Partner chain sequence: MTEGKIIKISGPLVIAEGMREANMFDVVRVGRDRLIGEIIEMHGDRASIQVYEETAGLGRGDIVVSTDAPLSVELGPGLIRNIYDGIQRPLEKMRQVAGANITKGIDLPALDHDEKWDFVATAKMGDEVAAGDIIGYVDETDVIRHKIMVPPGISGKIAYLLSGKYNVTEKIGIIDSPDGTRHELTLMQKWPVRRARPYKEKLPPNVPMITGQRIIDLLFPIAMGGTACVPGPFGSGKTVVQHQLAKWSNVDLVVYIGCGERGNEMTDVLREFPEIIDPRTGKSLMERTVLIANTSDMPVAAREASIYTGITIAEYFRDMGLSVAVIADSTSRWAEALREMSGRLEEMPGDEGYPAYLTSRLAQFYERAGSVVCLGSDGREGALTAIGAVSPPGGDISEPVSQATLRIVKVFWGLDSSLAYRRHFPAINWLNSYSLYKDRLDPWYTENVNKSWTALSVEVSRLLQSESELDEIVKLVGVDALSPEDRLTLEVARSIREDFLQQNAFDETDSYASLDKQFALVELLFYFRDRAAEAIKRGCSIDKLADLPVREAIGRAKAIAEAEYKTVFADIRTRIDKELAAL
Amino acid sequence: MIREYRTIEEVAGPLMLVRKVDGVKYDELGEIELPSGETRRCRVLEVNGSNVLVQLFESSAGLNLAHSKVRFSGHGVELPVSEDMLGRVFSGMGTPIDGGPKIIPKASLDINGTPINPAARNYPNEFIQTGVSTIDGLNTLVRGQKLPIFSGSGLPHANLAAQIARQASVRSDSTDSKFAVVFAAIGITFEEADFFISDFKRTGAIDRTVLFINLASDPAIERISTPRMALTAAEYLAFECDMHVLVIMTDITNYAEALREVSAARKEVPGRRGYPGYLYTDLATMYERAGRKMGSEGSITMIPILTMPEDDKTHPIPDLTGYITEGQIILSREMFRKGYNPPVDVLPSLSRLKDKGIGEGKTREDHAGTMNQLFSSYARGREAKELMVVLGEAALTPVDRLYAKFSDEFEKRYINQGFNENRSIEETLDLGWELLRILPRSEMKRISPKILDKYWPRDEVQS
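For the form predicted alone, pop in the coordinates of just this one chain.
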């Protein structure tokens, strides 16, 4: 039997204290009924004897303590799930906002999920093609991986997120039709939300996508649930429907700010820069829900996107994210000023699992060699250009001048792809070979002679 309580003691921001409560558990979902009949949702944050601290999902404005009632549901926050979610747009709390009917659920799942047992995890080792050369060619995304994108305020990470959601696919023809995207937009503006929805509808990507939209005007507390709603939908599609799911979440910084707001309201002792001391643990409970399970055909691959405050990689949010995930793609303000899109800074970017998803049978036999040679040549070209600024072009050797030329062409043609071009991995690798031919063959020291003989045109003059 569900009991109602009229013992609301105090409201402070998004938190509310209810006294003389019996049989309520941590994380349980509650409902507050106002005298007008309006209902607002809440969640149990803390239980101390018969006193319960709850967190409001909506605003506390207009809440009459004496005449409002609280009842608890006996279960946590749940999301109704079904394959019919594909092609639909939901609020941050899982309510349809696209004008369509409610989902007829096949199940209702707790949004906190169940961690994947490490002993039951399969190692990520299959290539996912995003159509973006700087990712596919140099920092390859592998099925089951967590690969965040570190951006800065004002950089076009939203365009890159939409491009990846549009273009991403599993290479195998037998599994391509079972690929889905779950897109969680956290604390974004109405204009950004409209951009994502209209872009997915325009390109047809909406048919294989589930969107969860939390606007900046929505209660901050809702942001804490939005990514978990998205991951719950992803887990159902991956492990119940055997689909390969790519989860894209933007912006994790807004999520962490909401976490800090709740922590401050609870008067918790702050950690680095005011964020709660459990920020690492909290982020890990989300990120570690990605992966592959033994005995399951499906998988969850995650691309969290976060804006670094003041472009600072040592800020707690990117710093802790880097510890939990397997690499990072870094967007550069310098590349953006040059007009290159996507403005990926190749040299500090990293995918720790890239070697597991490339090579013969996955991408192409020459992938590892060309990737290493492009990295090496671009790094040397950048050094040559820096020397050119200090000493002048005349001070460089002829080979260094070729490296400087390679660096410019690499940025203009390889990195500067645009947000509407979808390159296959073969096109990316062929472009890499074309750029490497700016340099003498004798400089190809990171590619095996066998691969070099096969892909370097024999009619060219050997250097």
Second form
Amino acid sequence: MIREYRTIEEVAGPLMLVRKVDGVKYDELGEIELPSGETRRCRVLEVNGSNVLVQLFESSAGLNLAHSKVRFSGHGVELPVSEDMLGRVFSGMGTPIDGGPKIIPKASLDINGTPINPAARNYPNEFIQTGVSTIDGLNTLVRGQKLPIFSGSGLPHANLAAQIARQASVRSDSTDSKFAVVFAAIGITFEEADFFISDFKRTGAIDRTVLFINLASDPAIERISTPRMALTAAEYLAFECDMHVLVIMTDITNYAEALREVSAARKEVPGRRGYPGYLYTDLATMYERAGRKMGSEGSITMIPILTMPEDDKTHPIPDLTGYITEGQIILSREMFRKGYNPPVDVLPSLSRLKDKGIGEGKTREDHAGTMNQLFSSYARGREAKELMVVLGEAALTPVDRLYAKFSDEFEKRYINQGFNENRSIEETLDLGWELLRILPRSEMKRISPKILDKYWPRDEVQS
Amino acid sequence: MTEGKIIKISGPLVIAEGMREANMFDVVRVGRDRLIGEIIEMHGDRASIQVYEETAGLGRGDIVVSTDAPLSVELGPGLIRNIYDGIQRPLEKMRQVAGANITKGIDLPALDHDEKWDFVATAKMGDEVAAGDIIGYVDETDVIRHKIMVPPGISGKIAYLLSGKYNVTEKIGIIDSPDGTRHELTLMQKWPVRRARPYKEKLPPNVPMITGQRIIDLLFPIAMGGTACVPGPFGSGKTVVQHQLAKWSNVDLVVYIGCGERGNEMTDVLREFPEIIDPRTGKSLMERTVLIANTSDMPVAAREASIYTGITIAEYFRDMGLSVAVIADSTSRWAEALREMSGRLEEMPGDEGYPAYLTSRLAQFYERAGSVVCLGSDGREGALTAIGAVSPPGGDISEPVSQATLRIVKVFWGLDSSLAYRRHFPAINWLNSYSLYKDRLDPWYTENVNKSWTALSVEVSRLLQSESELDEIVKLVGVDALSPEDRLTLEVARSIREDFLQQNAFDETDSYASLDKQFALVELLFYFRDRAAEAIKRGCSIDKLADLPVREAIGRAKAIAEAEYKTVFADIRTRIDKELAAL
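Could you present the same protein in the form predicted in complex with its partner chain, rather than the form predicted alone shown above?
So here's everything in the complex, that chain up top.
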């Protein structure tokens, strides 16, 4: 029997206190009926004696303490799922908003998910070709990885994410029909959301995409659920329907701010910059849902996008994200100003799983060596250029001058490929060799002699 | 048995009333799913309980039952090769029982209670034994002989003890205490995780733990029974350093605690370690590894318990007279779990919201490390080395967890993001890292490796120090302003950095370097320096010296296999002589 309570005592911000309830469970979903007959959803945050503290998912406007009623559903927040979700658009709370029919659910799943047993994970090691040199060549993405894009306001992270979604393919199997994209828009503007939707439509990807849209104008509190809705749909598609799912979530910064709002309303002891102390754990319960599991063919690869306030990598949101995810792609304002696209800041970007996804049989035998060589040569080139700015070119040793030249060419050709070019991994690797030849062969310390002899024969004349 | 009722639920914190009879830190079972929890505060008949599982679905009035026992681990044959969560539930078993996700209320014994082990008794009936005495053994893996000891607190005469096949709960023997009580012995002991296991005496550590990592062994060594921390921002290679230590350290057993970290990292260890052959034993590394995995998405309270679970298991093996390393990745996540519980308990926060007792808890953990004389009459010695990763927000180690850790540990391997960007790995900063064991370990190195080890190590530090000073000058006036001698110093320092300190964890031969090879490699680099310095005196130009073809060979010297390096290094020396003579 479902009981109705008319004992709402307080409403403050996103929180509401209901008194004299009985049998309400922690984390239970509730429904508030307004005097107008409209219903809103809420969730139990704390049970304290006969009082419960609930968090609203929607705005509190129009709530009336005397005449509003609350019902509790007996279960947590759930999302009805089915394969028919592909090609559909949902609100941030999981209701269809594209005018289409309701989803006939195959199952109704708790949006919080359950942690994956580490003993049941399959290690991600399948190379995904994104067609972007700076990712494929240097920060290789693999199936089941979570690789965020750290961006700043005004940088073209949306273009890069769309490019990855469009070009991503796996080389080992040609039948890529079981590929799907789940897209979660978290508090972004209509224009940004529209950019993705039109891009998906233009390329036909929309038929294998599930969209969850919470726009900047939608209630901020709803944002706490949006990524979890998206991940629940992704888990269903990946682990029940054996699909390879790419989840793109943008913008995590908005999510964290919504979380801060609830935390502040609860008067919790704040951690850094007012974000709750459990931000790490909270983000981890989302990010860790990426991966591969034993007994299932599918996988969830996650690309969360976040804008770093003031481009500050040590801000709690990028910082904690970086500690959870398996690397990061950082966009650079400097590259963007130079007009190089996608403006990936190569040196601080990193893919932790790259070593398992590259090499013979996966990409090519020379991948690991050239990757390390390109990194260290570019780093040295950048240092040489900095020195050149202070002291002039004459102050550099001849080798350092070559390094400076290398770093210029590297930026111009390797990084700057544009948002529309789709390079195969071979093209990327060959380009790497071409650029390395600017340097003397004796500088190739990171490449094993065997590989060097094969790809750069000794008898070749050096400049 | 105390039974109470829930009155409040807030995340992992549950408050129950009617618990007056329960003890502090007793384990309780909460609700219909019998979730595991622990009492952490008592107010009158109200107990505050931290619950180690997801609390969604609990309601007011749900029943809480005390088990009247503190949070304990099962210690006995079957621990090795296993992977446990933070409260010692076997994850592999859980996978078989409950599938790929961790569901609530799974109750499985930590050790397999059915598996039979071959117990060989070494003590006889009638022997007088004391706590800690070894009464027999089980060959648990090809590498580890699991000694069965008299549990702490028990002594007397063996009334009965027989070799044979037993599971861990079957009676293997009886001890009659002088006071007349009879103690039944099993292969398994239980021990509360929050209490350190007793030993006879602590010893000052004076033997190095050899890691095969050049920068650590030569410049910042750690002692067997010592403590170390590895702080670093994300992406600086903390986890790789920790994995390398777990792989190559010359200890008998490694307990690896993944505390609030990535699930895939634990999977990596689980999949990779069985494949790696331990150079010392010729067997798989998994044969000497126990894994504790409480990943970041698993319940936060169990994360708090995980490091105690890990170190208690390590202490148990130490008590057998083994040298054990505990590697915790990362203690910052543990501290955050502490902070979260403290916040829910509405305690007055200290620095950055961490509880005021953060430092003392951390100190208690690291103090459980050490080189000890174990309990038992044979005076055997064991060692427990503790190494913790720290993940300071933004890489800034002025934050409370790093600072509290630095006050306790003796070795600091500071990871540096600028080194990591240059792909200089391990990204241990040679200028600000330190080891307080260095002086204490010098005699060992002198005796066992080479008498000039210490001198060489000092020389390398000094060279790197002068490099950083010269770099300042170069930044101001350019490299041309330096004397040829100083330019040679820069060249050699670069060579030390690239050809010695950098070590590729993913390269089969470079991953591990024996002490002898490390020594020979530095000597080789210094040989080049000395010959080149002579050449400069003769008037050779530094640019020519820097471009000698032999330098490529020097650059590759570190990746020469252990079996061949002696001859190859000798060749390189002759080449140095020849090429310099030709200038």
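Everything numeric in this text was worked out from a predicted model, so none of it was measured. Positions refer to the first chain, counted from 1. Whichever C-alpha set is largest while still superposing within 1.5 Å between the two forms counts as the rigid core.
The two forms, fitted on the rigid core, differ between these two forms by less than 2 Å at the CA of L331.
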